[in-house]
Amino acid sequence: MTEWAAALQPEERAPLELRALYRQYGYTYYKMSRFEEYDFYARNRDFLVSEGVIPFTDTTGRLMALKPDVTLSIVKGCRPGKGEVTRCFYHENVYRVSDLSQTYREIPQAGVEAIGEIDRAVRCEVALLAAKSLRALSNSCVLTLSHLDVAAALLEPLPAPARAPALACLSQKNAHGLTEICKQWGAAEVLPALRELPCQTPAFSLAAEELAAAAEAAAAGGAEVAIDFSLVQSGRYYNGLVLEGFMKGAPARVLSGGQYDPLLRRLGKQAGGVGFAVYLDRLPVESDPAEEDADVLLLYPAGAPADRVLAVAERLRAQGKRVAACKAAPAGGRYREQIILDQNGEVTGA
């Protein structure tokens, strides 16, 4: 790693690694605006991540909004011709209420979206790179795969009215509500009799390649890899291939996608969409302990020569040392040694 990269934290130093990552399998930069008419997110507020939109008007009066959503944006303006795949990747902040402190933030993005004709082979290169991102985010990783068909496949047995309920404990990884679901609907042998279901439905077992398939992909990424068949939450917003990205040290996922057609036919176009986003802010942040602030402490008294200040800083700094001039040593302030200079802005002790 080089010295400039060194000293950028995960948060600035992730982007530019994923953009090489991206850039190599031939994702173009997306880039937008921060702003997006606020009646565009009315219309499609039930495929927003988060619920808070934070509007105003701008100087013309239209009612806008802050950017809640970057794959909104993208396909609103992604127009791939017949049997053509649209392959990008972007680096941007969305504005919306954060799932960690339920407050409004200012989350950093960076991801991916292919938009078209979207088929088994472009399916399986966005796990891919799902886990090559996390990979190059840290070594200690976990890419979780689901199928929202393999779960609408498994509740089948039950009645209508019961699927909804259930899905919510599925997702909640409630085995004791799910049961007691069964139960009510007088289905108290539903749960042995899915260990059966898998060779006798043609969906379930279509999902299920798909997702040996896109698992397969991406354990050649690095990453380890772990089904989940508890990811549908997301129900409205996907509708197959779901991804959820962990890393060691972080508080919550840090990557998370799937494949959302529902959305482009919400937009009216005739397409299919998948990709993911990473959460730059989740990212751990590093710290050395043992670190210095500094190399090199320089005090001056007020009233020093300020050229002469700055010319015996820079003299340091050309030896390749980092230097903190000040009047007065910082409180906690860590240095590896301290030149103290006289009011002539001549060294005096060290």
Second form
Amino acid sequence: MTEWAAALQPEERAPLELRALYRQYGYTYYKMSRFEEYDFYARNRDFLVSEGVIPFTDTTGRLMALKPDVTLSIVKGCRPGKGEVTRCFYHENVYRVSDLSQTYREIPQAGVEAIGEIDRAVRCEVALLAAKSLRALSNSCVLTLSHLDVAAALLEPLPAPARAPALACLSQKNAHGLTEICKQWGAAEVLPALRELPCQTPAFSLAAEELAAAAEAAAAGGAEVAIDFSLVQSGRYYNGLVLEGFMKGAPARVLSGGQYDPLLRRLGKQAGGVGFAVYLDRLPVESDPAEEDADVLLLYPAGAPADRVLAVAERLRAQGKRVAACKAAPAGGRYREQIILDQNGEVTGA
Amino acid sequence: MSEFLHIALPKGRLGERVYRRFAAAGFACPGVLEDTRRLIFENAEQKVRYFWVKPSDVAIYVERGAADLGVAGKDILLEYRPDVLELLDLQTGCCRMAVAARQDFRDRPERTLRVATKFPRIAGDYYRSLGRDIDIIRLNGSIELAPLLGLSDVIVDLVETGATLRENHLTELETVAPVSARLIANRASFPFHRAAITAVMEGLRQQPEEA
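For comparison with the form predicted on its own, kindly provide the form predicted in complex with its partner chain.
Okay, now the whole complex, with that chain kicking things off.
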């Protein structure tokens, strides 16, 4: 690792690595404003991951919001021509109100979006990029994939009011809860119902094919790939392939995405979309308590000539050492070696 | 299992009862049930590490990934809605979330109903589903006292046998939700410990609940 790369924190290094990866696949950098008119989010609130938008009034009295989501803004400004696919990547902070603590949060994200005439090859490419993104940042990672049409087929035998609670059970791997709902609504037992799934319907077969193709593509990305039907995400936002990524040492998903055609339809676009975001604030924390603050602690007394102190420090730095020049050793500081200068700026001891 | 599985147990009788099922399922750990101040116990051979936490904190430990698995009451899951997997109904610690009131209580639908509870979210969701306007009074204990002193019209609280209600001249009006202990898992650790967690689930499923 180069010196400058070693100086970066994981959340600073990650977007640079991802940026290099996405550029290899022809994705271009998309930079956007931090602000958007509040009304835009108010109209599309059901497509936001979190309800908590942070509003403010600008100098002209317009009600604005700190951007709570990147995809909405990209989709809004995107106009791919017929047969085209716009590919872009971003590295942005989004701002939300924490559901738990009700405090404001700044969340750094990086990700890709492909918008336009999306075919299977594009969906597979995005699944592969998701796997490669995880692998670029962690040696132990899992990408889980699902297809919402499969979940829809699973819940098809249930009456409409029972589907939302059944979907919640599915997302929690809550088999006992699902059984209860089936009993309550007079549907068949879960397992017999599964055996009678309409596997021969065109929609279901297509979903299974899509999922298999995406999983196969992702497997080449170096992450472990798993099919997991408990991955149902927000049904309003996504409509087909959905994906989530996990890294060892991170307590929550670090990547999330999928196909979001309903969002494009809502914004009046005759196009499809697929993409994902990597949550840079959730990357595993690198614990390296042994690392020193600098290689050398250069101690000089009050009154020592500044040019001598600087010259000694620069000489050491020229040898590739990191040097902290101080009058007193900082409390709790860690250094490989200590060099002491006298009143004249000469080295007296180590 | 190549790595330790961290399991958060709720302190108290329920946690001890659940631990015995873990032990019978093949995941015993020396010292867990001893009367000591230790909080963490491990079995290096089985690669499991248990720790005792306050029952209402189990879901937080699991959601935040400090524990891979935990045992939490359905009341806690409904109230705090942690983003966790709910893998198994352990069919133990069974009770119900219920609405109760003084025996002479008469509902007046034209008035806002005053509801005292430790579970404002559960109570709020329940009355919202009925389209009823309520005023929630959040209390931390001795909920039964609220209607007796005129602080509230009804209470929403856990009821096991109903003895406490009867002793305080209260009567149970409605069941809001059945409650029992659930095995929960962290979403992010599940893909990395799938085999071990499945083994624990299967083991627990085969252990009958103690009478």
